[in-house]
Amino acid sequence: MNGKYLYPFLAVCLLALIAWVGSDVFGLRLLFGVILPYAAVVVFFVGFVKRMLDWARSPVPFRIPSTAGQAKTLDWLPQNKIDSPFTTAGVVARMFLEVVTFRSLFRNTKMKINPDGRIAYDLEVFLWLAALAFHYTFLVVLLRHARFFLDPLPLPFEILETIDTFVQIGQPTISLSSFVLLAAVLYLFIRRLYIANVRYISLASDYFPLFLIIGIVLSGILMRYFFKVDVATAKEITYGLTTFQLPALAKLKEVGAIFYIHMFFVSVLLAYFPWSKLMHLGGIFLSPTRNLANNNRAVRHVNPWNYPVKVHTYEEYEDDFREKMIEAGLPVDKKE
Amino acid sequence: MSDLPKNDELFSKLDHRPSGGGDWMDTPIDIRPGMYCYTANPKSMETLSAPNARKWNPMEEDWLLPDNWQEIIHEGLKDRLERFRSLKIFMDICVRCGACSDKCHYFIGTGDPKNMPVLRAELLRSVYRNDFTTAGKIFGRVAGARPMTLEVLKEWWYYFFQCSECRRCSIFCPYGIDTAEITILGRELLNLLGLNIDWIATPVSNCYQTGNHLGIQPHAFKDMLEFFVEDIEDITGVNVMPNFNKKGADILFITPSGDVFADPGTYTCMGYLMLFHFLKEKYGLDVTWSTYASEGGNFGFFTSHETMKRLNAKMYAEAKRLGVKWIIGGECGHMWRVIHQYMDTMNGPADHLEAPVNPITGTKFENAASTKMVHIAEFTADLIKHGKLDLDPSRNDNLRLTFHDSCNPSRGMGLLEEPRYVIRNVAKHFYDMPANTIRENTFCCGSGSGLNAGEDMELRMAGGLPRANAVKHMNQKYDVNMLACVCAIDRAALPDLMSYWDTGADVIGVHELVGNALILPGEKERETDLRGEDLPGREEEADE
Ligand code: SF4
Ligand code: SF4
C-alpha cells in the first residue's frame, strides 16, 4: 500500500470526523461556523502576502526568459510577439495566455516509440482540458458562492447561476459547475494514480488537496441535494459571517453536521494554502523564465548583487606569451 | 573508457515505466561507467582557486568531502534562495503534474525516471524542503523532505551531470519552471566541495590562463587559422589571411575556440575567414580576431555564475583594449546564451563601443543596441538580404540538408529564423524536420553543458536518440544527407551521434555553407568544396 495517497486519504476522513463529532456530538458549532472560518481566512491572507513578499524579496538577478518563438531580430524577419515578447505588452499578453489559457500546458505532448522505430511526440490534451475544466468550474463554484455573502446579488453572479444552471431536471436546480469540478478532480487524481510516472513523482501532499478538495465538492453535493440543508439558513448564518454580525446559536443548530463538515474542509483548505504548491496560483506571476521581455541585449538588465571578480587580465597575458607573440608576428603592447 | 553498447541493444532495452513502482527516495544511486565524465583535475581547479581541489573517483565510496560539507551545503543553499528568484519559486510551485516528465532527452534516451525534470529538481527539492520549509520539518518524508546525506550528494552529482541544461522541460512548464537554472546552481553548490567534472574544470582553466578552452597559446591560434588560410588558397586561389589584436578594426571576432581545433567545425571557421575577407575586398570592412580573446564558449556557465562571469569579462575587456566600435560572435549555443542573457548584466555596460551599425548595409541593429555583439547569423542574413554577398549556391548542390535548432539559440535567445533564411539563400535543398523536434520543440545534441567528452559515451548517444531519430527520418523520407547546425559543441558532438544512430547524415555548420557558395573576388574557378571534395557536376569531369 501506498502511503502517499493512503495518509492523505485518512487525513481527510479524520477532519470530516472531526467536524462531524466537534459539530453534532460535543456541540462545538461556533467554533465550526465562526471560529474556524475567519481564523483560516486570516491565516490564508496573511500567508498568501507573506508567501508573495518572501519570494519577491529574492531578487531576479538575470533575465532567463524562456523564449519559444523567434526573437525581434531584423525587421523584415516575422517575430513570435507573444512567445518572444520584446516589450511590455508582449509579455503582458504572455502572461495572460498562460494564467488564462494555460498555453504551455497545451502544448504538452505524449513521447511514443512506434513499431518502426520512429520516435513521435503526439499532442496530448487531456492534462490541459481537466486542468483548465478543473480550475474554471472551481472559479465557478466559488463565483457562485457568492450568494451566500451578498445581499443582494450583483447582476454578473445571477447571470452566471443562470448559465450554470440552464439543465433543469426536477428540483432543486443542477449546478453544471460542481459536477465539473467533481469529474475533473477525479480525472486528476485517477491520472496521478494509474500513469507510471505521474505516480512515481507525487507525494502526499499532491493527493491531499486532490482528497480534500473531492472532499469539499461531495460534501457540498450532499449538502444541497441529499440532505437538503435549509439554503435561507445558510445564508443567514454566512451573510452573518461577512457582515460580522455573529449567527445566533439556534441558527447554528439548524444546520446539520454535513454544513460544519463542508465549512471544515474548507477553512483546512483555506489555511493550508499559502504553505503548499497550490502557492503556484501567485507564484506563476513572479516566474522569471515568462515574466521577462527577451530584449536582453538592446535594454542593460541590472543585478543589484553584481560583484566584482576577479580575472586574467591582457596585461597579464601578455606577460605569460609576450616572447611567443613577437616571434610570431602579434602585435604586442610593451615591447621589452 | 566502458563499452558502448550498440545502437539496437539501447534502443531494445528502452523502458520509460519507472521499474519497480517503489518510491524514488529509496532507490539506491547506481553510478554506471560511460554516464558520467571523470572528475576535475586538482590542477586546473587550483587556476582559479577553487575549494577542495584533490584527486578523487565517484566509483569510490569516500569521495573525500570536507568534514562540515552538509553545512556548507545548507549555506550555499541559503544564500542562492536569497540571491535567486528563480530558485526560491521553482522550489515552491511545482504541482508535479508530469508536463515536463518525458520532455527530457536523457529520459527518452535512458528511461531512468531520476532524467525526469521533475525528478531531476525534487533530488534538490526534497533537501530544500527539510532544511527550509516547516512542512519539511515537521512531517519529513511525508512532506516530500529528507535530509542530505551523502548518497543524496551522489545522486546530485550524478544527475546534475546528465542534464544539458537545454531548458526542452521549461517549455513545457506551466509555470515556466525551468530544470536547466536548477542543474546550473545544484552545480553551483556541488563546486563549493570541488565536485566538479574534469571536461569542464580543465577548459575553464585554460580559458581562463590562455584565452580559450583548449589552451591554444597565442602564436599556436595564428599558426591554426594560417593553416586555414593556406587550405582556403588552395580551393579558391584567394588569400584570406585576417587580422590578430588589430587595434582599430571595426570590429572584433569571437567565436569558439573548437571550431579552430577539429573537423567539421575547422571548415565554419573557414567560412568566417572567407566572407570577412569578402567583405573587407568589397566594403573595406576591418575584422579582427584575437588572440586574448579566443574563446567564444563559456564552460564557466557550466561551474558558477562567477565562474562564467570571470571568464566572460575578457570579451568586453579586449573590445576596450582594440578600440573596434562592436563585436561578431561566431556560431555557437550556450556561448549566445552568455552573451544574450548574462554578459551585459555581468560585465557590462559597454559603453566603450558603439551600438551596432552594419556599415554595409545601414542596418541598425537594435535588438543588440546595449550589448553590442551581433550573431553571425543576424550579420550574415541582413548581408544577404541586401544582396551584399556575391554567392553561387548550386556548390552545395550535393548536400541535402535540415536544421537542427541548438538548445540556447532557441530557448534562450530566440534564434530561429535566421540560420534558416542564410541556409536557404546558400543552398537549394532544404527540409526541416518535424515540428515537434525542431525550433522552441528542439532536442538537444545529447551533449551540452560540457558533456561532450569520451567517457561518458553511453550517456551522449541516449541522449542525442531523439535528435538522431529525427534525422533519421529525414533521411529516410527526403534523402538529407547534412545536418546544419549553428553551434561548435554540435559539430564536435553530433557527428558521432549521427554515425552511432545509422542516420545517414553528416554534420555542417551554416558558415561553411556559406564560404561553399561565396564568389571570392579574384577567384579561380573551384573543383572542390572547403573539405577538399569534388563539387557538385564537377564529379565526372575529375574522373576524365
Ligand atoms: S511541468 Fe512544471 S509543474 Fe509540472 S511537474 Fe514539471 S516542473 Fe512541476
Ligand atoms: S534542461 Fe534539458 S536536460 Fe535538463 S532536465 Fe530539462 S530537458 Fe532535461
Second form
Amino acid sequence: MNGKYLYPFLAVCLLALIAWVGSDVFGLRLLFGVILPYAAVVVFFVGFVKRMLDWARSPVPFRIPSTAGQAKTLDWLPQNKIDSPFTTAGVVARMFLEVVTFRSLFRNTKMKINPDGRIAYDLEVFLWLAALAFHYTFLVVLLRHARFFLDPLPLPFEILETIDTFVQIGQPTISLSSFVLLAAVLYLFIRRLYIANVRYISLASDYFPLFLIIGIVLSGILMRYFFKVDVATAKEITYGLTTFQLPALAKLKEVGAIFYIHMFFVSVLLAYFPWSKLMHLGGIFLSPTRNLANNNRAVRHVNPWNYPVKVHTYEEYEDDFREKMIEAGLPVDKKE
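What would the structure be for the form predicted alone, given that what you showed me was the form predicted in complex with its partner chain?
Nothing else is written out below except the one chain.
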C-alpha cells in the first residue's frame, strides 16, 4: 500500500483505538467527553480567526482575478458580467454562485487522448456532483445535530430533520444525509486512488481528513443503528457542554465507547481544521482570484508593498545635462 494513504488510515485507526481504550478500559470519560471537546472548540475558533486575520492582513501586490469571459472593454463587445466582473455587484454575484453552486468546479474539464490520437476535453460532472453532495450533506448533518444542543428545537431544524428522515425501515428512521455523505466522501477517496495524475499529486494531508470524516460518519451510523446509545443521555451530555453545565460522571458512564470514539473524531477534526486545506471554507472569501473586480484598465491598482522612491524626472535630467545634450545634437525641451 502507498504510504500516502496508509499512514493516514493507520492514524485514524489509532485515534479510534485511543478513544476506545481511554474511555472504556481506563475510564477516562471526563477527558474524552468534556475536556477534549472544549479544548478542540477553543483551538478551532482561535486557529480559524488567526488564519483569517493573517490572510486579511496580507498585501495583494497584483490584481489577479481569474476570468473566464469577455472583460468590459468597447461598448459593442458584450461583457460577461459574472465570469469577468467589472463592478462590486458582479463580484458578489460571482462569489455567491461559487460558494453555493461550485460554479468553477462545474466548468472544470479533464483532458484525454482519443484512440485516433486527438485531444478531447470532458466536463468532470461527477466530481462536481460529489463535491456538492459532500458539502451539502455535511451541512445537513451539522444542522441535524442541533437537536443535541438546543432545547427546545427551533422549527426550521425540525422541518429539516423531518425531510432528512422521511424514509423509515423499522426503527430508527433512516437518515439520508448520513449515507449520502458517506457515499460522497468514499467517491472522493476512490477518485484519488483511481486517477493516476490525481493520485500522484495527493499527499497524506489530503487523505487524513477524508479518513477522519469517514470515521465520524461510520461511528455515527454505528451508534444510531447498531450499537444503540441512549439518546436522552447523549443529549443531556452534549446540552450540558453547550450550557457549561458539566454532566455528572455517572451520566458519562451510561453511554458506550462508540459515543466517545465519535466525539474524539469530531474533536480531532475541529482542532485539525484551521491548519489544514479544509480552511478553504473561510479562505474562499479572501482569495484575490475571486474577490477582486476585473477593472485593471479603468482603475489603477497600487501595489501596497510599494514604498516612497525619490525619482529623477526628465526635467531634472535635462537641467543636469542640457549643455552636453545640445553639444551632442540631442533635442531638448528648453534651450536655456
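By rigid core we mean the largest C-alpha set that fits within 1.5 Å across both forms. Residue numbers count along the first chain shown, from 1. Predicted model only: the values in this text are computed from it and were never measured.
Remark: with the core as the superposition reference, the CA shift of Val311 between the two forms reaches 2 Å or more. Annotation for Ala196: C-alpha shift under 2 angstroms between the two forms, rigid core superposed. Superposition of the core reveals a Cα shift of 2 Å or more for Arg118 between the two forms.
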